[in-house]
Amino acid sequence: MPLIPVILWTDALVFVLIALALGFGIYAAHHEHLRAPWRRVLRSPVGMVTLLVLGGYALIGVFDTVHVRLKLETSASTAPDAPAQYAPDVMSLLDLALNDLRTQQEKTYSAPFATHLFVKEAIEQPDGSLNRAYSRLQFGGRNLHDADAERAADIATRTLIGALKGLIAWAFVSAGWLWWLARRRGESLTRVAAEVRAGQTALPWRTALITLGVLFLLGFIAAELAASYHIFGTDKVGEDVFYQTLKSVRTGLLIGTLTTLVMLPAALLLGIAAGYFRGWVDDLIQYLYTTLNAIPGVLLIAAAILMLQVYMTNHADEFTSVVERADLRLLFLCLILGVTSWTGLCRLLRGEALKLREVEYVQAALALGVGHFTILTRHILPNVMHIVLMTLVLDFSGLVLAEAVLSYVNIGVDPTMNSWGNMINSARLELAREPVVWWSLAAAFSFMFILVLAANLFADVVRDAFDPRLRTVH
């Protein structure tokens, strides 16, 4: 095999998360009361659009989560039956797919779509004298002979080719989608197509296909252009900003989801126990979360991360690679963010369990002598799951934003890790340059903005669909 898989800690948790989501999806599909709210989410055009956008991000994140180590080329001198050697650096599938972007480094800053460096360099002339000029980029627009004259035309052609490819791919996907719809309904393809075009379907398929079309167009155009330009420019050490931005997607998604996931068992157990058993159990658990809540979140995170740094400097030999260390720090950050944010969920669950405890069917179960464990798992737990789900969705966007702030304060993810926070942190002083280097900031902020906006809008739709109280208000 030319590669061996590597599973980092966070990868394992992502796989657990995906398995949980799939399991829940299959379970929910067979239970009408669970399916109904999700159908409401999908019926809303906003829900459909944001779900597709989030799906696009998730796809990038998942590709970046499957890690492998490549097999090294065996030289002629090694015996043919010698054990295979694998490269020490851990790569993700996304790294392999974007190999050109990753390796095509320039010397330093260059603007988006530039063919020349952003700063002047001393270039040695044929006659031996030095001349300060903007030298040509090694990779940006390298296929052009006369960069200034041909660039605009080249960009336009590539955009057109990308758009065409995107349209063709989109046409295939839409056709397949319509065919599947027609088959499921047992109607003719033309009729289903007409219905979708008129927007008369129960689920907003027209909106979905248009969104998909926009995503395909943008994706294919970006891919086509990125093949020969740095579409978001390059940073101080010449790394492609587009590549950094795409790599940061995984970090943002992980912080947003794993934080809630890792603290979920504790919040569920303690919150339900406090509400269900009351008495001294309740007092103790309330004391615990009030105490944790009393410490300002940023300071608790700062203290914990400082301590982690002390530990890591003193036990440097325990980590085999930089990637592994950065990964453990990310996991730890999720944990500590979870410690500061689980108290809200715990309080909500406690309140709900207090209410559910007095409900007739729980009282009946108690009177019939059903054990506490069975009551908790059969009657209470399924009835609080919608709170868990809503917390997961509502907290997501806040956590993505928090990552950027924490990385700015240097208590976020490892400085070697790609994240929007680290991009902003390293680029913010460049606004003081003349002329301004704006592209790193712009790329990081806009990718983060689209993700957070989609997550916020999606969270609103989910909340409206799951919270019957809110539905009556509007």
Partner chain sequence: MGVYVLRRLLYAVPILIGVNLLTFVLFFVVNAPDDMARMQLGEKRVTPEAVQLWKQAHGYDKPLLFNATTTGIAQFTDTIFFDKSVRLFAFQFGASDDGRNIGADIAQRMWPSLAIALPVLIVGLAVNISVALGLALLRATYVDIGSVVVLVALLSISGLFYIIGGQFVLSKLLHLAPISGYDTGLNALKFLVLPVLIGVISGIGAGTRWYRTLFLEEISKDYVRTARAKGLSETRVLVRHVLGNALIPILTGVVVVLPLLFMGSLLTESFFGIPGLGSYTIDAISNQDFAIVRSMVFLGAVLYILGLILTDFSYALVDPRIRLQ
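The term rigid core refers to the maximal set of C-alpha atoms that superpose within 1.5 Å between the two forms. Since we're looking at a predicted model, the values are computed, not measured. Positions refer to the first chain, counted from 1. Compared with the form predicted alone:
Taking the rigid core as fixed, one finds a CA shift for residue 363 of 2 Å or more between these two forms. Once the cores line up, the CA of residue 317 ends up 2 angstroms or more apart between these two forms. Core-superposed comparison between these two forms: the C-alpha position of residue 279 differs by no less than 2 Å.
Could the form predicted alone be given as well, to go with the form predicted together with its partner chain?
Here you get just the chain by itself.
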């Protein structure tokens, strides 16, 4: 085999999460009380746009989650029946797709779309003398003979070519989608296309196709330009910043999703139990999360990360690659963040359960002898799900930002792992330079801002769709 799959701890959890999401989707599709709220989410133009943007981030994260080891080339002296040897480096499908960006490394800083280094260096002249000047980049704009005269025209040409490729790909996808809609509805393709163009469909397909077109344009233009330029520049050691930014997407998504999976069971179970049963159960749970809140979360995280570092140092032989060490630290960080962040949602659910316990239908169920488990699953849980969904998405945004803060103080993810926090941490000293090296910070901030904004807007739409008190009867 040319490659063998490698499953890291976080990879396994991501696959479990995808399986759970697919299972829930199939279950919800067969139950109207779950299908109806998600239908309202899709009918919202904001919900459709943000869902596509989040889907783009998720697609990058999934490609970066499938890891493999490549087969090493065998020499002529190798026996035919010798076992295959594989490289120790663990790479993802995203690494293979972006292999040129990963391997085309310059000497040091270069600005976005630059053809020369950002700093001067000593260049030896033909007569043996040294002259300080801006050296030509090895890969950035390497196709240009006269960089100063040809760069602007080449960038414009590549932008138009990328836009044309994006429009062609978008046209094929849109045509296939319209054909599927026409076949499903039993109508002509012309009529369905006219309804979508006029915005007269039940779901905002026109908005979805426009958003998809923008994503296709940006993606193909970036791919075309990145083939010849460092579109976000390079960092101190000459690595492409655009590649680092794309690799950081998986880290941000894992911090947000895996941490919520850790915190959700404890917050949901303890919060509802405290509000519904009251008495000594409520006192015990309140004591638990009040005590945990009294301990500074940063200290807990720092202590846990330091203990993990000591363990990895003393058991270095258990890790075959740097990627596995970084992955274990990321998993441990998600667990610690989950342990320290469930108390807020627990407190909210306790207050809501205290209120719902006194409503008429719950009191009637108790009077009729309905069991506590049935009341909790049929009456309490469905009426707090809007709070759970809203809090989880907002916590997702906060956790993505928290990773940046923790990495800034060196208790976040491993320094060898690509993350927006590590990019911001490395950019803090660059801001003190003259002239300022701004592109690493700008790239990390832009991608993080778009992800957090889309998640917050999507949370608002989901909250409105799932809150029983905001539903309108048609």
